[in-house]
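The form predicted on its own is given below as one chain in structure tokens.
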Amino acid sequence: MANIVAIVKMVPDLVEELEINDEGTGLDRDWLRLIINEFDNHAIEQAILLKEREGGEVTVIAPETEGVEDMLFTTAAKGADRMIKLAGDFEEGVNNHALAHAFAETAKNHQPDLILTGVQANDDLDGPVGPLVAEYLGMPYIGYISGVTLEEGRAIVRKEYPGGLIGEMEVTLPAVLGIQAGEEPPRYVAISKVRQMMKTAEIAEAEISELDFSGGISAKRMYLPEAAERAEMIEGDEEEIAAKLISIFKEAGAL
């Protein structure tokens, strides 16, 4: 039977139409939906799939943001045993370093076997947080992961490759690993089973000593894309086509 913990986190819902603040530094987040990041998502389905087929018990931990309780109650029917809300100031967002601290934090606690995250997050894509949690914990990591076998004391893992290309693998446990996706595809959960959850089901709140807002990356502007002034056809053969790109590289100062 093993111990899984699946960190996940809220991201901008990339349907809805996102405006930029009045700083013209990050998104305007008065009116910003936040649904789970769909590599997150994935850990989940996995950690399920894990605890049906090898027995234990799945904990997850995500950040106080808003709509972060109806997505919990949504992991407990689909078969959750633990929901975790990390309380504190992460509605202005917080960096990655930051965050896996507070994720690796409260995840000790539980000794967990297995700890799955998202391989990123549409709002980094640099998928920084599951190895920064896997060197604050001391326990090996292994991203792009398709797929998960356990075995006394180790996990066979399908990690992905570019061209379609699938290794497999075996850590040592505990360890963490970066879902790319699920063995299944997430699964759907009445809304009436969700509604029964929040009646009978419990969020644990996990105080965060610390929340460490410097040391991200700071964005200096952020714009919708602009229009470009003109387009201009070049027409001839390849030399006056080369001389005349030529003579705009340096009308443009690239020369």
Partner chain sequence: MNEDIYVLIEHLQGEVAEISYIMLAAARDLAQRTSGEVIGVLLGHDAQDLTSTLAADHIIYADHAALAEFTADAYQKTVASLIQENEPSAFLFGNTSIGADVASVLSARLSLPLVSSCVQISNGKLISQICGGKIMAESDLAETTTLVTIIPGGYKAEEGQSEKSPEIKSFNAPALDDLRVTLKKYVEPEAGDVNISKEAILVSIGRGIQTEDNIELAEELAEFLGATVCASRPIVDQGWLPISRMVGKSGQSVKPKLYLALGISGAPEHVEGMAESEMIIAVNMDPNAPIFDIATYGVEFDFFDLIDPLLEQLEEIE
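Could I see the form predicted in complex with its partner chain next, after the form predicted on its own?
Just this one chain is shown here; partners and other molecules are left out.
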């Protein structure tokens, strides 16, 4: 039996065009489409796999931003037992130090054996959230994890190094793990099941005492990359492009 908490956040969907705010200090959030951080999704999968294997409960905690409720109901449909929304002024974007304080404060109440989170998120500027939460709670942290086995009072984890090398590590519980990939790809749940959860499941709200930004950094300036040398773009309709590609393949000795 394990009490597992997954801490997750919504991040900009990178498929959309991103714009900078008028001050030039951050993203223009008015048009931002948010989706769950890809690696948080893997953390949720790993949490549910562990629960299915070992028994126990999975609690998912996320800051209140646009789309968070749909995301939390989706985790319920996947098998999460408890969903908690951090109520606070997260809509404008906060740094991960502030977010980690809020996560730590809320996660603590659930006496977790294990806290799982994505190894990083695409909008992290002051480091990922997992190691900060770990330190605020006095727990050990290991990131880049792609496999977890629970034993009495400890976990055996697979830590990824470049080239596919794995370091098998042992860590005492409670601990925080930064998940790179769950043991299985994130499961798919049918929309109908999510809709059903919207009717039956409940999302709890946790009030955050005060956002504490200390230790975080805020960017002086944000901007879109100025491409020094951009690719030579191949234009035309599909037939023309195909023909041009073939001549480039020939030139490169691939044909």
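All values reported here derive from a predicted model rather than from experimental measurement. Residue numbers count along the first chain shown, from 1. Note that the rigid core is defined as the largest set of C-alphas that superpose within 1.5 Å between two forms.
2 Å or more on the CA of Ala242 between the two forms, with the rigid core superposed, yes or no?
-> Comparing the forms between the two forms, which are aligned on their rigid core, Ala242 does shift its C-alpha by 2 Å or more.
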